[in-house]
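Next comes just one chain, in structure tokens: the form predicted on its own.
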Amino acid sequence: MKKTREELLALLADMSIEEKAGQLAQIPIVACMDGVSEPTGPMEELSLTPEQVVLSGSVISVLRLEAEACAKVVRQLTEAHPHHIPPLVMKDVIHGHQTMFPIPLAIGATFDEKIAETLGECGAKEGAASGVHVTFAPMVDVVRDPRWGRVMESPGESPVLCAAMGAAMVRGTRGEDISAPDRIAACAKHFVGYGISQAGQDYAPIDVSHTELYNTYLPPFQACVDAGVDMVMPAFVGVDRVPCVCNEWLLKDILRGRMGFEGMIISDWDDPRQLIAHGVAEDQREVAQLCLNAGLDMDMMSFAYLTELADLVREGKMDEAKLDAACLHVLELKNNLGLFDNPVKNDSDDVQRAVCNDPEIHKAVYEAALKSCVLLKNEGALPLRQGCKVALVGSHADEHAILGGWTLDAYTERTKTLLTSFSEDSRITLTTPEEADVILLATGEKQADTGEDCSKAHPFLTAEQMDELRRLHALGKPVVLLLFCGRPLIITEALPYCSAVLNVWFPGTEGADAIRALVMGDENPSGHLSMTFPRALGQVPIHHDRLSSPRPWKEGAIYVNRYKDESNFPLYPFGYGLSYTTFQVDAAAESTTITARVTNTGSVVGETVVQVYGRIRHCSHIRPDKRLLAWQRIALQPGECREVTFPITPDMLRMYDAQGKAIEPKGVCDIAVGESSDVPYTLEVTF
């Protein structure tokens, strides 16, 4: 039975100031592993004493996690504690665990969030059975710079499909109680601006108005924070040239203020003490004073609370009213997983193996695969015909590593290839290129090339790569190109010599399979870019939803929004997918409900996205000209037609100004329905 809020503060009066600043502190678990009776090992080179340890209001895992041994040492904790106070057990699930899913800003691409959810809930049981008790997920960042190694973690550029996607994630991973033995609980990061910093650079710093801190970049946590999200990770950057670690007005007046969040605010990896580096603090005591003071709960991994905290408080130059805020924030998290009564979600690596093999995940993890994947280009190549000779090269062809970044607990080794794979289709001969009538080339980035610490100044096809492309296309047979990225690639000199293009992202554990179906037509592709691909370089940052130009582009005409030497539009806009067959979107617009009928035109059973943008036509502030609405997937068999409906509501079109009021749209609103941003304004709604 879980604590009531009485018991709580009993508990939390009955503490000493040293507890208190402990249970704001996250330590590595290997520094607990052997025990915590003698400082040894990492314990030792963290310079931890065995009271620090034990006193410690959390774990933070980066190696694979066993159950037993993981239950081991929270049993250790919780019985070594005072007040048998047990720690939150804390591990990056952030594409799944052992089982891999297709990466956020693939599972972006499907614009489902049905499949978010089911993905989070996936990633929850294995978590759980692994003796997870929280994940640092879901990542709500607005991207739109493809130079960002972090763009993978993300579900795209839209505001709007951050927030639905986010919102999903959250509900799947926590479920409607996180006391569950199956469920974990959830955070949202990174709190806020971090997709934008600059030149694509992790880490850089970033300038962001107020007014695209509402308008854009907030909303994503604030779906997150609706939906019931645990926990919110502040990000590396500053806002307004402060640390959002310690930025008051961000922690405390938009996040428990504005937002409404009663959760408990973590810090990522490291970051109070990076105030040091900043030059904001001199010492760590001035980092512990700073960040407690601005509202951050937990200190990952930088120990100034877990050293300074008690010390400051005893001195009188901290208030204790903010320690025991700070540590009630941690004592509910660990009351609502029901952790003072089961402080272990499972003990046992055989249930742990069972779970993390469950048939069921891996076929939910193979349907986010299949939907995720965008068919850029076909000429026909695809889907192969049976009996044909197919070439499988590149430097993927024969690889495991297609899971993405952040694959911690994931064994790469064990995940099929795309040759393992097609070696079993019986359809078709695998053979060299001079002797196939297909080649596919499965290239792209590597693995290891994505995620954090990723950025690249050149998000290209290496020169290797080209040259392996040009050498099969001279061998005049048709080349597909599989290409594997966690972020937008910039193919435009690629394109002329491939008949097909097959982005299949980082697919995951079952990513093999999928794209063998999707090649041999027994699934059709279905993804829809949820980022931007650019003609360009120059052009990024690029996205759907630019704020309009006084002087916006038209043929033909000078001293308007354009490049010299180069064309305004993407290689591929935001929303973009083929599909095997085509379809037709006919809308209409009666009062402020959008009807689109959809017919499916061609010969095969087909999914497709229908998307509806707006924008403002008069408005009192500059406004995005194109703002996607709402969507949705529909399935349609050869020549069949439905209609959906969107009803166009005020909140859609909403802005906010500098001082965060809402400016409500008034008057006639334009709205474009289609299967991607690129669809022409054809309607119009009024309010």
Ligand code: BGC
Given for the second form:
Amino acid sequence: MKKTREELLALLADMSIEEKAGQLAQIPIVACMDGVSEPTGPMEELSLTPEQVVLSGSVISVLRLEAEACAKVVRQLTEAHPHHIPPLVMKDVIHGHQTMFPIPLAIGATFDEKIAETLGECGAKEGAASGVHVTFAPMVDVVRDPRWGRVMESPGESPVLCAAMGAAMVRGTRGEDISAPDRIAACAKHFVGYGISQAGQDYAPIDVSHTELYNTYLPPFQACVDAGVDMVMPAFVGVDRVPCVCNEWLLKDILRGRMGFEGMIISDWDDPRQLIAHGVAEDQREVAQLCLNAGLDMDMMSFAYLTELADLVREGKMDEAKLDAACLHVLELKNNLGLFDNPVKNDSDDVQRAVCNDPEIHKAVYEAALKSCVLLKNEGALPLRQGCKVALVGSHADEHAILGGWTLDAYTERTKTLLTSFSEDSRITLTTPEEADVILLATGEKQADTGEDCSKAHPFLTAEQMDELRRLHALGKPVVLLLFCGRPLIITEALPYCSAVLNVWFPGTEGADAIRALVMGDENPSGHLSMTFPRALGQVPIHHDRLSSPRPWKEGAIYVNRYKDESNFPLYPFGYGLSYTTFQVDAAAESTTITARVTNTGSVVGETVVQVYGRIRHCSHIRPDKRLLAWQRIALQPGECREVTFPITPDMLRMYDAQGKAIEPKGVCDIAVGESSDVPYTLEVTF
Ligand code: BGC
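So that was the form predicted on its own. Now I'd like the form predicted together with the named molecule, please.
First the chain shown before, then all remaining chains and molecules of the complex.
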């Protein structure tokens, strides 16, 4: 039985100031692995006392978590705590736990919320079986700059897609009731604007207007809040020159007030203490004051709350009511997780092993990989002909590390490589490039070169990779590029040397078999880009929903919005993706409903993503030229035709002014329907 609110308040009233301050601290799980009575090992290295460790409200794990060892820590801490309050165990379960889904940017490319929901559900199952209570996911930063390494963690550049995918991940992760044995709590991050980091550099400043916050960066978080997200993590960056972690306007007025978030707010790693390096706080005392006053509930890893808050309250420098309010958020999350009855969801390594090897999860991971790969170019080289001789070469041909960043608990070395997968296929013969009929070049970014602290000034294939490509092309055979990347790479120079390009991102645990199925034509590629692929670095940031220009580009015109030395258009636009079949999309508008008749005009079964874009024709405020309004993934047999309808509602085109006041769409709105964002406007609806 969960506690009632009265019981929680009674517990709170009975806790000492030190206990309450302790609840607001997150420390590393390694600090308690050797027991909680002696200050040795990591506890000593971190200058933590056994008392501080015992009173801490949460532990974070960045190493592989074993169920039995984790349960032991949780039980030990619960027993030692004066009120037997169990700790929250938190971990980054970002795109799967041990069994890895494709990276979130690839999940965005499925345009399939069911897949995002399943990702959340499977991560929660494996996470819970390993001892995790809360994951730091989903990441719903809108990402538009491929130089930023963390774009791989997001569903992509569209706030609408990020919102839908983020909400689906929240639903999948937490279910209806996070006390269920196979569910964990979800945390939306990084609140807000981290993806705008200047020049794509991690931890660089951002500059964002309130209008852009309301229209672009807050909506994915609102969608997560509406889906019941349990926790929110402020971003490392600052808004209005105030770091998010201590930004009262952002955390109180916006997140709690305007957006209605009632859960727990946790800082990012060591973020409170970073206020000192940033010159915003003098010392840990001021850190604790600034953050608690702003509404930050839990301090991840900076120990400012743990060491300073109790004294501040005792000295009358901090209002105890603020401590109580934050502590209540922590206790409520523990209560929602059912931890007061049952602090441990699983304590058996055998159960953990069984859950993490569940064939159903592997099947879901395989499906996700199939649907996330994007066929960018195909001059007939794919799918491969049966009986052909194939050379499979490149840095990723025999590589296990095809999982992407945030794979802390994955058994990377057990991941099947492409070479193993293709050698299992009796329909082809593997041979050297010289002997082959077709060459598969599996290359691109290293897994370790994507994610946090992986910004790049040169998001291209390397000089060595380009040399290899040219050498293979010179053999006079079709070269198929299997592109591994955690961000849009600028492959303009590589394209002429490739007969086909299949963008496979980092496809996850079942990636090799999924790629083989696509390459062999057993399955048909159906992913559509979640981020624009630029033609040139100078175009960055480039995205489909850029605000309009008063001098729009026009063929041949001068003094218009253009480059002198480069096209305005990307190499591949958002939403783009080819198939082994072709589709025809005929759309019509009736009142405010769009009907699209989609026909598979080719000779094989396939899936496409029908996308609807729109813009308000006249309005007081500048708005995106094109905004994604709705989409549907649809599977069709050859020759089959199906109708899909899209009701266009005012909220899809609603905007906000600098004060956050809604501007409702009025009058004519242009509508475009197709299989990519570069489809022209042909229809209208009127509000
Ligand atoms: C990252 C977060 C992550 C946290 C905990 C930080 O460095 O920015 O996204 O959740 O570490 O691992």
